[in-house]
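Next up: a single chain in structure tokens, the form predicted on its own.
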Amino acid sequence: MKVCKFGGSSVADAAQINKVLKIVLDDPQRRIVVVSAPGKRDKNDVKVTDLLISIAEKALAGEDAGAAIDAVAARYGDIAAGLGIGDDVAAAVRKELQSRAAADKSSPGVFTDALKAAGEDLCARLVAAAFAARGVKARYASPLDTGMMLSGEPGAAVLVPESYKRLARSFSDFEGIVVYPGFFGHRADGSIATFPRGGSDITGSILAAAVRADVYENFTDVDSVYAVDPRVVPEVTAEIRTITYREMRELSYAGFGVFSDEAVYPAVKARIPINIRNTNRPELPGTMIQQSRRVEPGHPIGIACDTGFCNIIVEKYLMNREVGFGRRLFQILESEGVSYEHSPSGIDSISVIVRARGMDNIKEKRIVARIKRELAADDVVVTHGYAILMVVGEGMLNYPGILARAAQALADAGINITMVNQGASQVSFMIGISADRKDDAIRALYAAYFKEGR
């Protein structure tokens, strides 16, 4: 049996979803379908989950939504008269999203993720109703009624471990095909939960790994995966037919937009491969990530850079004498609700990377304050606009020269290197450089071990 996810683009408008119900029908292994919500139809155009956002945006602040809500209602109203399942589809969204917008807001997150999480359920029941129009055996599936139970903060929920063996016994008898919405669950007091961004690659993710799938189809808008961001450098031709789980992860955590980095864990535990396909091309075998593949020696995989970091650097003379410090360091930052990404360190110095979202001006002061307050820290230095450069690939650390090849090019390019870490990782190295430098370095690294004579 395989699981099979399409994203935004893949169900924008009718057409696609068209290519979608045929994708599926082609296989008759194919028994589970999850979709996203409506991504853009073209580049001008705007995601059905931005428009969902807007519309808890207005509705917290007390303004009117209604233009929001219309152009929403409209844009499933389009998809279903398209598909031609039905002329009062764009009415039911209307009624449906004025509904969650008129909800209890006391408190915001929850809210949100309400009205965020109504795309992909929308979807979901359209695309069910598609298959059904069809004369194809096939229902659409509540995240409620199957278990998919989620904890944890508004937009970045996690799966309640106890939801694998639920949704194993919701799936373990069922007939045709089940259409499932991607992206959220629910708590355990039935309110919505949605994971972060990506979501529905996670959630895709979970299912294939509840019900031991053969293989989960992620299906997108690209041919394969690809060394380097096609956006950044539309030269590459280096396709990636095999990639391993921990390959893949260190390059979507790292930037790679194609799949969620925290997709690939459910996968991972439960050794299901995972296949990245292109709705648009779907007879191309795309990229297989797996649990090994051959390595060609002293030659990474892949490159990737992401944004939004900064840097706490502080500074405390015979630090490295000093038992326990680090651990009151990353308590201040727990108690503080903020997780490190990073820890490079020296005898005198501890760097900790966090994500810039996780603290504005007023909780970067507070952490400031009592780093020094309660470390006696001779010097706290907060640094922003930093960017993490991965160069990924199995088998690279036991070849010399990979870092040395990424320093010169790097230096080539006149792009300063703020931090490098080696060793903590068997499968690739960090390096730090200033944000507005990102697509300078990957373009200077691709360049370093990719192009022809490398």
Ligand code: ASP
Second form
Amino acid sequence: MKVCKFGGSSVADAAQINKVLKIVLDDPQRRIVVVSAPGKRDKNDVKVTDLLISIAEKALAGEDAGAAIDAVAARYGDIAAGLGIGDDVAAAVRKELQSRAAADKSSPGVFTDALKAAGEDLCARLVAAAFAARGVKARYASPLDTGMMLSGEPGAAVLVPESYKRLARSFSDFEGIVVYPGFFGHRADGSIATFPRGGSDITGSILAAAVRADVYENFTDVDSVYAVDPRVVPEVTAEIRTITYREMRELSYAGFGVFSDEAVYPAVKARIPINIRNTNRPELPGTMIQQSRRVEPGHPIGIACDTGFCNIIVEKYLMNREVGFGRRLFQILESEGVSYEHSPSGIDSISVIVRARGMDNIKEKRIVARIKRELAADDVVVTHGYAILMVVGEGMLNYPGILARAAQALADAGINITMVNQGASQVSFMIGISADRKDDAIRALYAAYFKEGR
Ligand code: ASP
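Give me the form predicted together with the named molecule now, not the form predicted on its own.
In what comes next, the whole complex appears, and the chain from above leads the way.
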């Protein structure tokens, strides 16, 4: 059996959804279909999820969200009309959104999650109806009824591991095609919780693992995964045919938008290959993400760079001899609810790199003051505008000179390196640079590793 997930651009309008129906019907193995909310129809369009977030923001601010609700209702109405499935869809969507917007606002995060989730939920219902209108045996399945139980922060929920058993049971014997909304599940109290943005990938991966699918097909709008982001290097030709789970996880982490990084894990654990494919060109094989691949020694597979980090640099003379310094530092961050990403250290200094979105001005000041006071640090500085450049590839294992090449290419481009960190696995290394040089750095490394003659 195959679980297939269709991203926002694949369900952006009726014409795209017709492609989805055809792709699913072309292969009887495609039995579970996970959908995102309608995404952008063109560059200047707005994703339904973003419209829903703006409805939530307006409702929370006590402003009138009527126009924004109408815009979403019209979007679904147009899609339904294009698919020939009834003319009361816009009114039903409007009613549903009005009721979600009128719900309890005592927890803004939970309230916003419920609105965000409506995008996927309404889309799954529409797609199921579109199958049915074509005489296909298909039904919508809800995350609540099938046991997609989540916990954790609104907008960043995680699966409760026991869910796998319940999901497996829910899908143990079913007929026809099931259309399932991505991106959300439910907390123990029944409230809706969403995964991070792009989280429909996670839903698909979880379902593929739960039903032990033969493959998890992830349909999007690119022919394959490329060695670098084609928006930064439009001439990129290095299509990736196969990539390992850990390579993909590292590249996704560092900003490869094509597949959500958290989505790799459920499939990896269940050893289910993931196939990234193009809804607009389903005849192409796409990219396989799998346990292992044939490796070309000495060659990275991809380069990615993500911005939005800040670096907390702590200095204290004789830090290296102070037992428990690191634990106490991380305890401060823990008590402030800040998750750390990396922590390269020197003899009398340690850097803690965190995502800037987890820090606001007030929190930052408090953390700096606490580190100074509680750890008697000599100096604490927070630098912003930090980017992490990642070079990834199984072929880098035990192969000298790859980092040297990156360092030379960055030097030639006049880009200063602020940090270098290589994980124990040796399949990646990361380089800290200034965020405003991100694209230059990607281009420089692409030229160094992938241009002909290299
Ligand atoms: N619709 C959600 C988003 O835009 C989730 C997804 O598409 O995967 O982030």
